[in-house]
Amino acid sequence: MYTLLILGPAGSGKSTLTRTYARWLRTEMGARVYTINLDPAAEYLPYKPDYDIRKIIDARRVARELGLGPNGALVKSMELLSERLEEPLSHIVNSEADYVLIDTPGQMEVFLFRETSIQLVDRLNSITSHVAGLYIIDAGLIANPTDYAFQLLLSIAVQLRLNTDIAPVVNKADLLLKDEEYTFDLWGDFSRIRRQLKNTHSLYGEMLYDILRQLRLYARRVLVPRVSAIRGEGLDDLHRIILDLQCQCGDLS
């Protein structure tokens, strides 16, 4: 049984992404899958999930019943999830699935930053064959070096926090302009983007780039898929991903 965090920033297409792979693989593959909503504040989901959390935590009434609001009610259910992670952790291991998609709360700081999220990467790991997440890039938030940077910086940065497999994923490709030279690797592209950020004159760009020089100490090679979610492209390239950091073969290039 393979897990998969789908990670990223709120509208990078998270919950599109899951709906759009999970269907791959079932009609292209094969596969058994298993999708899992652990947003207890989603107000919409282009799928329906097999295991939904606001089944049991739901963050409007959380904020209705405890007088808080819409963060207050989110940081509460994460705490609340935190007690109660056996519930959906008991339906994967009862799905004999092929794959488990695991679609992570919108606000994504309010998921990564908190025990919960380490919890979870850790009793998965005691339950399932293997853990890895998708780290999801708004092909729209990196028209310039400083947020392409930042994005680099956020995707090596929540492998280092919970310690498992990362692969970054380019969603909305299709917004990428035809000569779009990244490779979205940060060994790739760490030459083109050192000059583009010092180019910037400017303090942020300076930092990005010290600190991106020391995080690809912590970064291996990747071939980075460009999909699109709501088209349903770059799936082959994608699963070819997956496949690498299933079998652990190490240098992904």
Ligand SMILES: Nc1nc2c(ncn2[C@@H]2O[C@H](COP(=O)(O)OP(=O)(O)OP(=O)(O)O)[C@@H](O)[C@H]2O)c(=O)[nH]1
The other form holds:
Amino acid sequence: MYTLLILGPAGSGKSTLTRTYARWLRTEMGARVYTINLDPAAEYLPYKPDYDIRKIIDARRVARELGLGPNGALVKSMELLSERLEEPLSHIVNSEADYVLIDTPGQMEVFLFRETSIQLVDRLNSITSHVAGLYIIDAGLIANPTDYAFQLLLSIAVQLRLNTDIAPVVNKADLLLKDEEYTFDLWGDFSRIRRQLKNTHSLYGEMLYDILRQLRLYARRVLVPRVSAIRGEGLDDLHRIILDLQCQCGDLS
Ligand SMILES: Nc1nc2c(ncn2[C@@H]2O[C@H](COP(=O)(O)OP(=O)(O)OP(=O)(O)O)[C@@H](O)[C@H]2O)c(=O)[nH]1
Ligand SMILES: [Mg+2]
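Having seen the form predicted on its own, can you show the form predicted in complex with this ligand?
Let's see the whole complex now, leading with the same chain.
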């Protein structure tokens, strides 16, 4: 049983990718897939999850009952999730699925910065054979090299935080221009971005320049797949990278 956490900033396409990749795994791979919505504040989901946390924790109800604002309610919901983690976990065990896709909360920081995310990963590691994550980068947010570098930096930060392999994935590839300047090969892109940063002569540029040098050493994946969750494109490449994450051979090509 391979568990995949779908992580990323608000609106990057986590839920749409959960829907599309689950469908692809079922139809193309004949895999048994179990989808989980872990966002207690989700108003609308583009798919029907097999397990929905809102059945036991609904952020809007928490807000009403405790007189909290939207963020306060989400924080409280995460505390409640920590207490009731065994419930979704028992469903995962019983599902006997090949792949478990966990669609995480839109407010990424509320999930990541709290103990809940660490507890979840620890428990998933004890009940499933492999746990990894995707960090979804919104193609609409990488118009310039520093923005792209910053997103890659965040994906490493998430990897550090969760102590789990995380692969960055660019979603909404349908929004990328045809003459896109990135190669989506980290080695090539890092070198190019660093060259550009070096010429900016700003403290920010210099910092990022140095950080990128380190980043090259720690990036778990070299190739960044580009997908369009809405069009269902790029899923073969995505799947290959997800399988590679399982490989313990250390080959990052
Ligand atoms: N153009 C384009 N839009 C997309 C793609 N994937 C998702 N979207 C759109 O991006 C918006 C957000 O998609 P969601 O799947 O809800 O994103 P999310 O990360 O789950 O959002 P939150 O959970 O609210 O943080 C929706 O309007 C989607 O239709 C894509 O591949 N291409
Ligand atoms: Mg979502």
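Quick caveat, the model's predicted, so the values are computed rather than measured. Take the two forms, superpose them, and find the largest set of C-alpha atoms that agree within 1.5 Å; that set is the rigid core. Numbering follows the first chain given and starts at 1.
Superposition of the core reveals a Cα shift of less than 2 Å for residue 228 between the two forms.
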